[in-house]
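Starting off, we have a lone chain in the form predicted alone, written out as structure tokens.
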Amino acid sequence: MPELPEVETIRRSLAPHLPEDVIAAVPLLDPHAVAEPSPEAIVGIAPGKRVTGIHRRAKYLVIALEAHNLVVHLRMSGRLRLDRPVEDMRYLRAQWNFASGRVLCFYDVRRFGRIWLVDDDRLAALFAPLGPEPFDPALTVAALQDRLARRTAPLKSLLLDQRIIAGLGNIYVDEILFASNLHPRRPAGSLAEAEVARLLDATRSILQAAIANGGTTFDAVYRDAEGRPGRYRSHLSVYGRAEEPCLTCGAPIQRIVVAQRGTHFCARCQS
């Protein structure tokens, strides 16, 4: 469920206490939670490294060290959470031991969450399929048209591929695709410059609403790094408002599947 603005959230969560403190051990490691190198790999090397910065590409936090880079990607319930000590054991995948005492905890109740232990050329690799960021100035309205033009895919499984704009999920793009006044079926290379610019803004300024509420929480998978609940479910217009009247027109929200994906959206906004 964590997308960019729940992945930005805990990363800024996280940024005022780890720099500078050194992983002391890692005493826990779900093997299945490892991508690579290996559960033995990652708690030989990792001990005795010094956080340099807290970061995100996409979808995935980058905790850098001397060296090396601890990335993490959430998946569907994946959560990273602050102790001083450890006080949940249930669904704990990882653990990292800091030299200050604090203890950094994943869980993840669907195990579908993945770690990786990679140098600077590896982590460039991992994210070389990746597209851009939705702040990239590089992203213009004529690099985004670029991107979608002779696609006949329906626009919201253009926006969910990581490779068009990187960090997208359920969530944002059916509110994205409302503010647009887009229809989720239609074919990406289909709009229009104006189109394409309304979509573009959307993108951003609900994202930035977004990380300034802390991101959306429905239950208690996402919190944040100090397990404060995501604010910006309230500001839904939507996702997860199937049968409501639509808050612009008061036509009623429909649910349909696009992409496998459950999908909200006002037909009369978006016809």
Given for the second form:
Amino acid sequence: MPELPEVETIRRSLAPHLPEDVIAAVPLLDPHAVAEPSPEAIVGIAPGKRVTGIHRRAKYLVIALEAHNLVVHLRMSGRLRLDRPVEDMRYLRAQWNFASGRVLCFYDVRRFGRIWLVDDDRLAALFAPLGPEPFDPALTVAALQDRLARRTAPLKSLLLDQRIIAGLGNIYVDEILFASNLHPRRPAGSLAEAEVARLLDATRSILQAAIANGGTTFDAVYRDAEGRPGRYRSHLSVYGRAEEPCLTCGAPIQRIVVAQRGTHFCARCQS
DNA sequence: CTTTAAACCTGCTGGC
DNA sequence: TGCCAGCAGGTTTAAA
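Follow the form predicted alone with the form predicted together with the DNA, if you could.
All chains and molecules follow, beginning with the one already shown.
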């Protein structure tokens, strides 16, 4: 579910509230949701720790504590909710109580989401495989072209690969490829410099617009930490619009499967 | 190393 | 109404 714009929106909805607050207790933690260290260690280490900041790297949310980092990846169906445990309690997987009385709840229907509690060194190791953030100034057209060079896999596959560029997911890759007029099955290494430039521009403008609109909500799954849905869905050009007319040329939007993911594109506009 | 497929989970929708 | 196939916004692991 959540891609970079959704995680960034959650980050922004938590940032005014959690910093300087102190974790008082971890009254509930589904062992299945814990990546590392052990559930017992998380429950033991977290209490007494003060929140020093809320950060995001790719699709990871990082709640920085003193000498530790509480990391959450929502994967497909995870949600974070502040203060109001209004969701189905069957899916409550973790809860943090703060000294102020605030409560942070982690819900996850499909149980793909994961939680880490790691020090700074381990955090760096965890993030080491990730490619650059889309807004990293070091990600120039030449740098992106270099990362795609000589690769024969479909362009969409590499854009979903977090080691190439970090933070994109199925919705935004389809939208970015449409905005770039690039076919999702184009061999990634075949792009000319001008095409990579279009791709990078589209990546940044679409993510920026999605963040400005609080992300994309489908089927009521995604909400920010205060329960607000995203407003970007009405801006989508291809994702979820199979059989509907292309907004540019009127041809029906196609749905195919690429990299085992439903893929939406305009066969007339994208090549 | 690169690429592709399967696995991990649960719930919902549509067809028969 | 009931059952089953197919689908879902992500990542990891195995296999080719």
